[in-house]
Each structure stands twice: as structure tokens, then as C-alpha cells.
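A lone chain, given as C-alpha cells: the form predicted alone.
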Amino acid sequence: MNIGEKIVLTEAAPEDRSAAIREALRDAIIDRRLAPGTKLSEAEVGSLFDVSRTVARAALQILAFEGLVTIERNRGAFVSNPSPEEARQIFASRRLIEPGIIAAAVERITAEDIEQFRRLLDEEARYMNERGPAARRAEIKASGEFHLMLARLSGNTILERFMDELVARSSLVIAIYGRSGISSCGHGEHAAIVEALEKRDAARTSQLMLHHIDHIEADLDLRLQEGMALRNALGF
């Protein structure tokens, strides 16, 4: 679903409309489509989905408990904007929760699993030789999904719950302080990860992912700016 749809979804229960709701949002801000600090008007984003207010109330709650969005007392919901400090502890949160992941895949990966992950690698593959922000936004969805489909296969659905989140606000960090401008979720170092996967060589592969996030995090320029004066902005 894309945000600037109308989407009609009146036949179904509250809690439906607000988890339908809750996807098309999260998968905007995910994809950079709303940017950090835009305001999420519950009037506005009911009139989108042709549902109340209470409805996309509910649907902009569940995204605060995730952490994409930030609700301000008589201001209203806003795209979080996460403070320097905020990113370093997600990626800190990563190291800790995915090596734990590795651990438990290990014990259940199949070949036909390898073989899912392969098909990953060549999604992720294609879009690197795509131009273009959508083929950009794909790439960065396919890095993710590589993580994702990681915590599956641990068998344990909190911690799958755990990185759904982590990445979710992992892709909103990268938004804002990437100095590339790409998701840095580097393609060899996930085929290098699969190669370890697949040996079941679990110490390996955590060398390797712990190696992956430190690549990720270094991407980010997570400095305090300072404003510029108003004359120095506008060239005065």
C-alpha cells in the first residue's frame, strides 16, 4: 500500500484497519518516503485511509511503541527523528541480539534455506546495478530483509519481533545520518555471512556479522551539527 492511496477499509475490524495502516506508514518511513520529522496528522491520515480518527490514532500509536514515530503532547505524531546517541544504542542493541540469532539458526538452517538466501543475494545484486531512487530504496529493502529472514530462522519469534523493530529504525538512522546515501549493508559481506551459514560454522558467522554492523554504524556521521546563523544561511 502506498501512502498517497486512498485505500478503503471499511469492511474490516478496528484492529485490521489499524495494522493495515500501521504497514503503509511504517513501509514509507522505512523506505524514506516521509521523511524524519514529518508531522502525521491523525485528521489527515484518516481522510488517506477512509477510516476515524480513532483508528489511525491506534495505527500511529503502535508505530511509537516501535519507535518510528514520536507523539508530542497538544503537537501531535511526528516521524522520530533519533539523536545521535539514540542510533549508537540500536546498533549496540544489534550486536548483542544477532549474534544470539546466528547461534540459534545455525542449529535449524537447511539447504533449502541456503538456497532462499541465495535468491536474496541476487535480488540485492540486481538493484545494485540499478539506477535510480526506487531501485535504491529496493536495495536497502532487500538488505533488510536479510537480517529478517536470519531472525526467522532462529525459531524465536521474540527475537524475530526484536530485529523487525531494530531495522525498522536501523533503515531511519541510516536516512538521516548515512554519508553514503545507501543502506551500506554490504553485498559480499551477507554472501560471506551465507558461505558461514552454510558450514554451520556459527563462531565464523558471528565474526562476520559483528564485522557487517561495526561497516554499517561507520557509514554514519553521528557528529552534532551546529545551525548556521540565519544571515550565514540565507548568504547575507
Given for the second form:
There are 2 protein chains.
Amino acid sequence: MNIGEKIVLTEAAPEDRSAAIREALRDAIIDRRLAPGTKLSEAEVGSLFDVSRTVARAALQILAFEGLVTIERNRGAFVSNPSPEEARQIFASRRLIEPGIIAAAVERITAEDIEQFRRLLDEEARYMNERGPAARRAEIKASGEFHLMLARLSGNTILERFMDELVARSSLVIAIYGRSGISSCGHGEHAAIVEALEKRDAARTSQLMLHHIDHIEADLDLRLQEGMALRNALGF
Amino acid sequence: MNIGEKIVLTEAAPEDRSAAIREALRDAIIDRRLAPGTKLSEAEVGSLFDVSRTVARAALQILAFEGLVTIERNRGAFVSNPSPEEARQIFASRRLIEPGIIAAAVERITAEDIEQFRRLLDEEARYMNERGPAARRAEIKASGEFHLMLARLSGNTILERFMDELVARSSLVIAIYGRSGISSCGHGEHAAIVEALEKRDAARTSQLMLHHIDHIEADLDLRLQEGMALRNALGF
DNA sequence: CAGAAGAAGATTGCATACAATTTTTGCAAT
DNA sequence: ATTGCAAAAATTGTATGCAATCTTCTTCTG
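Alternate state requested, the form predicted in complex with a further copy of the same chain (shown: the form predicted alone):
Every chain and every other molecule in the complex is listed next, the one we just looked at coming first.
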């Protein structure tokens, strides 16, 4: 598979180009322009961003540390193919961390933040009503952005980074095991969460969030794919 | 400051030497052989482990991503000097994550695990009764190992890695802001946690853990050092 | 003698070179 | 056609070289 035209440089970053590459790759993985299993060769990534392999490699190594990419020695880097077990761990982690983020966010949220959430919800809705893969990708991205915005509100940069990783890996999991593409009820749930946030009702917001995560996970077909994995393990 | 004799190679790792270096540096940071602010030059780290700068650099970049090391452009890598605000975020994250780890661990813990915890407690006690910096370091390390062992029991490798990072960064924070070196009541608290674990009483274990984290944080002097940080910011 | 200016040295950021390993290709044998 | 094998091509892992930047030391000026 060719990763070519699927990546675009967002900004001309003179310094820390490795981080820029990382972000671009992460974005591409999140909105599924890069499918799980796609090979990310150092040379290709490098030439795509017009840097040497050294810089490309650094970006891939960080992504591997995050779990978004899997590096096999002497074979190279691939977009990760999370196992059902990994999927469960990812959602278990989210169920643990997101309520904590909500508790912190509720204390700090401003009217302007709510306003920004509303704009994001509008965006989600707009893309939902559009057809085509580009709109689908934008919808996925906006949906992840919702959770990341919440994480930023927590004021805890460590949790923010953990959520960065978890949201990206969730996207991979959904790409592999998702049944219905996108759970269309997700948007409504996001809206309900914003309403509860506005009332600064942490308990209710957390409850809604947990249900939301449950719904996302319920839309996955982890058991079926476990069988597939076994078949694969036996050589196809 | 020379980092020379403070690092020892644990194992001859033929593959992934970068990870081995990372682990060695992390260990050295955790038990405070490497003080916050210590410069980690690529050449020095490289020659210490007998690899080229390339490999040393990769290790440092991952550590920087974790927050254990701070890289300043064109200046190099230093053992991080967490701010009081960072310290608060680290402990806030632990207060959120460790109870979740406990909830998972309680479901899976075996008699053998308890046995292993007891051995670790014995070790802690032994080092507590010894004098000298080596015993102190061993005690610190064992104390951190307690939390990591618990994380491993959770069966969630993602949370495990988050805890790896949080424990290491906590160690840095304690090195900077700690008042009494080690809170000697820590050992007793660990013992109480193991007892509650043995009864599979998640609620009580979590409560004990939260108190334990509170005590660790209460032993810090974050306010005083904030003044220091300001002074530093003003050119000293 | 304090302080500024500048040259020398050291260190990082990045690209490239080369060896080790894996993957692909080509071809012969069954 | 398919399997087996060997050579060629491609890719990674690592070391090293060079330019850019930072640090330190010397020297000069007031």
C-alpha cells in the first residue's frame, strides 16, 4: 500500500520537524487515511516530508512508543494492528481516565469553552449530513477532537497526553473492529455531555461519558475477530 | 556533573540497545543516582554504553517524550526539573489511575502475588534499617517497585506504562521537593495496602492508596520552591 | 579590575555512508 | 503450474561527517 498522497504538511515548522511529522502521521492514522498494517518505510516518510531518514525514523520511534505504530526489527514500521485484548485495555483505560478529566474540567470550564464545544458539535453534525469518504474522515476526526478538547480543559498536561494516545489508538481499534463505521448516536451523546458539562454536573457528565464509551465499545465485534486472529495465526 | 560511574549495564542486550539504555537511565533517575538538572550529553551516554550517538540519542528522545528528560534545542538533554505545577499534575494523575489499577488487580491477584509483595516489603524493611546512600537508593527503588508491581497485576499494559512514567517522574519530584528524604511511614502504608489487597477489598485498598499518595505529596514543599523557581526565572 | 568582544572548542541537528538483514526476483527442477 | 534456491534489490540499524549553534576562554577596552 502506498502512503503517498494521503499525507499533507500542515505547517512549515522550521524547528522540531520530527514532531511535525509525528503529528501529520497521527492525524492520518486517526482519521483512517492510513489503515492498520500499512507499512511506513523510513525512506518514504522521509521523502514525503522532505527530510532525511534520521528525522523520519525519530518520529516513527516515538509513535511506536505510543503504540500507534509497531516496529519489527529489521522489517520496519507499520501502522499498528491492535489485538482485541489491546482494544479492551484501551477502553478500560479510557473508562478510568475520562471521568477524572471531567472532574477536573468541570472546575475550570468557562462559558467560552462551552461555546467552543458547541461549534465542534455543529461541525460534527455538518459532516454527518454529508456523503463521501472525506466527510466521513472529517467526522471521525471531529469526534476524537471532542475528547481531546475535554482533556485540554482538565489543565493536566499529563492526562492530556495520555488521552492523545488513547484517542488515536481507539481510532485504530474502531477501524479494525468497528461494525457500523461510526456509531451515529455518538453525536447525540456528545451533545448530552456538553449539556451536563455546562451545568457543571460532574457526576452526571461522567455517567454519560461512561455510557458513551460503552456504546463505542459495544459497536465493536471483538469476538468474531478473535477467531480471525486465530485463523491468521495458523497461517491463514 | 559527571554521570560516569553512576550507570551500570544490567544485561548484554544484543538487540534494541536503545531500550536497554533507556532502562538504565530510567533506573538511575528513579533511585536518584542522576539528579535533576544533570546533563546527559549524547557523546557521554553513547561512550558509556559503547554505542554511537545515534543510539544514545534515540534513547534520550524517548525519555524526553516521557517527561523524564528535557531536551533544549541545540543545548542538549538534561534530567528533568519538574515544576511544582508539574508535580501536582503527576500526583493528580496517580490519584486517578492507581485506584483503577487496584480495582483491576483485586480481580486477578493470586496468593503467589501476595507472597511476592511480602518479599518486596521485607526488602524495603531491610534497606530501611541499613545506613548509607546505597541502602537509601535501594529503598527508594523498592518503594517505586511496589507501585509498579501493582500496575503489572492490573493486566493492563497501557496503564502499566503510564505508571512507569508516573513513578519515575514522582521520584524526580521527591528528589527536588522532598522534605524528609523518604517518608518512613511509607513502608507501613505499603504493608497495609498489601493486607487490604489480600482481602480483595478494592474500596479499602484504594482508600489506603489515596492516603498514601496524599502523604507522599504532603511531604513535599512545593510552595517554598515556587519562590525558588521564580528567583530562577529572574536570572537565578 | 570589570565588562565586552571575539575566537576557539565543544555539542547538537541532520544527512549520508556502509554493513547486516530481509524481501523480491529469476530460474531451474519436479 | 508449483516448489526450491540463489542472486539481486531494497530496507533497516548504526556509525560517522559536517554545518549550525552554543559555551568557554582569551583578550582588549574603558
